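First comes one chain, alone, set out as structure tokens in the form predicted on its own.
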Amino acid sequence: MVLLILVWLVIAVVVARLIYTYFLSPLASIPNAGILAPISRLHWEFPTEFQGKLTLELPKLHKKLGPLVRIGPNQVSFYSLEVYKTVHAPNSPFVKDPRVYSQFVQDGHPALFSITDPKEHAQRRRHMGILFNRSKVPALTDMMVETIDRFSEYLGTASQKGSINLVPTSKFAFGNTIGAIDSLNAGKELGIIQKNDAKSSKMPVLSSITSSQQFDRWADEQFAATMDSEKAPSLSFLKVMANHRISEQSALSEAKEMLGPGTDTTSATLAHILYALSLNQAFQNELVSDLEAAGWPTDMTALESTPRLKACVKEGIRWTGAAAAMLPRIVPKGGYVLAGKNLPGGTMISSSPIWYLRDEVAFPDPERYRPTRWRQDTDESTALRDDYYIPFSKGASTCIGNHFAYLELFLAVSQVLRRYHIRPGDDLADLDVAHEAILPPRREWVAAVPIGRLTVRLERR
């Protein structure tokens, strides 16, 4: 009899919980991503993210269900530029979710991306601006050109064997290269990069997004060299930052954290741009003509002033959408009205910047690489296009490395084109000269990962 009563009590509690979750919860009026999504994140969000499909499936659901979609008991996804601007505005009351961002902390010392306290984040950003501001980044040009030249030489060697796959920065961060290009020249991918890239294709719940032991040892060696006045490199983030502006350990954590975006996002974008240019011979030839006429500049202002190059790179950043991660924030105490819904304090809300890069109104045919869209200057379309172009996020969360990334890509694209004519891989040789590349199939975790190969053939000019 007692057992029967206990069974009925359990059933009653479960039923009451379900009634509250689906009908009485403050989030009950928000459409669900899946029928079981409100019960536990394990029923929809985690399995979908595990497959690398979360940021691919949610935009489809938003298109059908509206700007807010419930993806967990206390988690809401949003797809609305108006909401995005509110959440990521300067001095926004929506703070980073420490449960998520703590997974990115290196060695117990939060870096800019993983710092959750707004005041600490603002202070760190001011300190780092001495190297990352638009006026300071050009000082890194020679370092970038040297590394890009070595990369170009590798491409030439690899292309002698036929089509090459483009999918397989440390010098600025640590003052020394990590050896990735040397490893590629030897016919293999660097183990350190391979292990850290693997982590970017996992959810934090399965693996914290921190560096491997092999990488940690290498980073510690570079740090020791930087602190040695005789062995110190001429310029590096560690050399400028350690002790002078932030603590040694914080500087090391920043350097380690920036290596992920430096290897994943920029290199993925470059690979996609070169792949797209190989398919659009007409645009590639026009771009080469422009760069030749400009004298193949390496000055950032001159590069930015080459309209086709700027369009090529901006469209490449938009089209690739390499940084796929959603950016979770916490609704402040007292709640907040977003998209007409009153969300209670403590609710986790999130959105991915790359969704706005694929908005069908702002960017017609978003899956196509179409650099000409950046040369169409009608007031209405230009304003909408520019408003939705947020690859580096907005507000206080804007990626501090955006100018760094632009300079890297301007230089890399122009210097590779200076040496090589890029042609389609063997399997795509018979295309129209003005073919618009379609975004290859992919999976998206912290970073976007193409499922197949991006092959091209290179011919020396």
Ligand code: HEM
Second form
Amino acid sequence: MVLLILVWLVIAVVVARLIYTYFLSPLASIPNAGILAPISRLHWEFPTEFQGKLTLELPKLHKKLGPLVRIGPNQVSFYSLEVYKTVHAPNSPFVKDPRVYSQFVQDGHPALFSITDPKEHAQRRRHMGILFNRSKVPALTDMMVETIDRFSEYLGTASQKGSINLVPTSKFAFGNTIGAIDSLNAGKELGIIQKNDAKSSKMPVLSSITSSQQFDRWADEQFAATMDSEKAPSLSFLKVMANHRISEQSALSEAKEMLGPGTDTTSATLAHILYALSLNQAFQNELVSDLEAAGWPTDMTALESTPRLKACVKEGIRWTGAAAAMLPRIVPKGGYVLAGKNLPGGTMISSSPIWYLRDEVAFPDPERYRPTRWRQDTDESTALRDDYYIPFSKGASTCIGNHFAYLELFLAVSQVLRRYHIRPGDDLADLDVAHEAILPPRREWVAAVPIGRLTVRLERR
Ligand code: HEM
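Form predicted together with the ligand structure, per the form predicted on its own context:
The complete assembly is shown below, putting the previous chain first.
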């Protein structure tokens, strides 16, 4: 009898919860991503993300269902530039969701990316400006050129055997990044890389970060070497940070946290640009002529004043959409009206900046790599284009590395072109080499990962 009552009680609670979730909750009037999505994130959002399809599927659903889609009991996805501008405004009351961003904290010391308290975040950002502001980034030019030289040498050696697949250069795995940095420095690869690469076929960033003991050891060694004035490079991120009101421990956490957002993004973009250039020989030749005429500059002002190079890189950043993640924010206490719906305080809302980069009106044929779209004179259509170009997001947490990324990409594209003529890979030899590359199929987690190969052949000039 008691058991029967218990069973009925459980059923009553479940039914009451279902009635609340589907009919009475303030989110009930928002269309659902899937029939079971409002019950638990495990029913729709988590499995879709696990497969790397969340940011690929949601824009299709938004097209059918409108600017707001419920993806979990308390989670809403939005796709509207107007809403994006409100949520990511400079003094926005929508803060980063600590449940998500805390996953990126290293050693219990939150860094810029994972700090969720707005005041603490604003203060850290001011301090970090000493390295990342537009006026400071050019100081990194020599260091970047030196590293790019070694990277170009590596490409030359690798391509002696034939076509090379650029995906390992860009494949998203935190481990790959560390491996690339470390093998460039020491000429050897760390064991952690193989382990991470094996694990990172699913949800790469999580699996990689959790297997980070070896990484921590490696980072500590790098830190000790950097702080040792005899062994240290003349310009060092860690030293500058540690000498500017940021504790040594926080400086190390900043450096570690930055490896993901700061390297996978630019390496994926570079790989996509080189691939696209291999398929558009006419554009590549024109770009080389411009760079030759400008004397292969390495100065940032000269690089960004070379219109074809600027168009090449800007379109590469748009087309690659390397930072694919949804950026979860919390609706402030008291609730907020967005897209005509009153969302209660505490709701998690998110959107991916790369959706706006693929807007069909702002960027006709968004899947095509078309640098010329950045060379049109300013008019009404370019205003829309410029408004939708938000690869680095907007507001208080807009990417602090954007000038760094531009300089790195300007230098990497131009220095690789200086040494090599980029031809399509052998498997693409039948393709017309005068076409606009189409975005290769991919999966998207925190970063975008091409499913197939991006091959090119390099011929020394
Ligand atoms: C094509 C290259 C890049 C793209 C598309 C990109 C994109 C983004 C986006 C969309 C955000 C916002 C994330 C959020 O709100 O959660 C972000 C933040 C960030 N990015 Fe980048 N990024 C790039 C390169 C870089 C580089 C080169 C660095 C460092 C050297 C970097 C470091 C950071 C950091 C530290 C943040 C956190 C900023 C904050 O919360 O104040 N990124 N990036």
